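The data below hold one chain only, encoded as structure tokens and taken in the form predicted alone.
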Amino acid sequence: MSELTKEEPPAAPAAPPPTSVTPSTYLKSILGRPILVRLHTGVTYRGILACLDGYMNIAMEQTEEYGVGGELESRYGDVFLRGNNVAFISGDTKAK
């Protein structure tokens, strides 16, 4: 009787190393840089991230406010956005 040989399945590729970027470290990395903030109402703010706290309260400089339709509504020097109104924060890739 012939012996059946069991072949080992090919080894699975190694998983990529886990990234150490957390939301907190990402936000710290974009301090002083252009950001885009969308509120739950659909209004968008673009400006420079001055600071933020653990409640996601955001202070911005050189800020522009865009309406729900995307049209420029106002320009402000400094803006403070309360964290519970924020839908998301993103680095602004289309900065001025």
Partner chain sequence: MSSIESPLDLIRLSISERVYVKLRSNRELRGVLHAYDQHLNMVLGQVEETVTSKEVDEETDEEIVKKSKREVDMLFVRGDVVILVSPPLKST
The other form holds:
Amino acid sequence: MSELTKEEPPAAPAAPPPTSVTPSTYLKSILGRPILVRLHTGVTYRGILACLDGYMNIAMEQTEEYGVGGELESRYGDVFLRGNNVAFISGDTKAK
Amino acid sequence: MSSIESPLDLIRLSISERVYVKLRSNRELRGVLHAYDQHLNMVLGQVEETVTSKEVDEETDEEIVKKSKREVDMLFVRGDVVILVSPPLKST
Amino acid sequence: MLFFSFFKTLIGKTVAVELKNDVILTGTLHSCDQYLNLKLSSVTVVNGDKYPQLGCLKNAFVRGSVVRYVQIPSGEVNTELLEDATRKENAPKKREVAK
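After the form predicted alone, can we look at the form predicted together with its partner chain?
Next comes the full complex, and the chain you just saw is listed first.
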């Protein structure tokens, strides 16, 4: 192991060190952007991420609710989602 | 929305307004928000509860969606059953 | 603490406690604690025909976590006070440094 490291010294980054992406920095980076939220139930919400907190409670705007089969169920203006129901949050790349 | 820093602020702005609340086990509530806390425990007034259930018609084998409604003057709702809260004016 | 205080004001009043397993108990609220565990006296089971085993229930301790709803006599509640207390309890924390 030590020989290996001697032969190949850690490559010094030529460019400024890559800023590491953590869950928290990722979530900050999608604030105000279109997102997709999936709940444990399989229900999906698409809308604009207004803000969120450490429990993954989420405030969204212009929200569309899709059922488990992917069909549009309803639309809301503002929505609060209780964090314990959230499976994942993702940037919505397919948003118009 | 500029005044909102925490998701719970959205609910704070809905005090004494009618809100829509989606709960576990296919329940929905519409009512006036009188109180809430950080767990989303709530007290709602002039509540209409809708329970949605699905049944399969044995003859036609079709799924029938049944909605039963009831009205309650004032209701305390335990926060752990809450999925979603929305000011209902803009909702369908 | 808001709802603990709130339930304390309802002690002695008649409430209907709906549990997550759909059992509904009505009774007099005897006491409550910070977890919103409730003690009821003079209990009757509203949908009792579905739960004959609960027929002999007179006094009940209900663990807070199994409660779905509590139906409250609206005449006993000052909603304005309740809303003010809610605003106070959930007031946004002051930021030390303004941007």
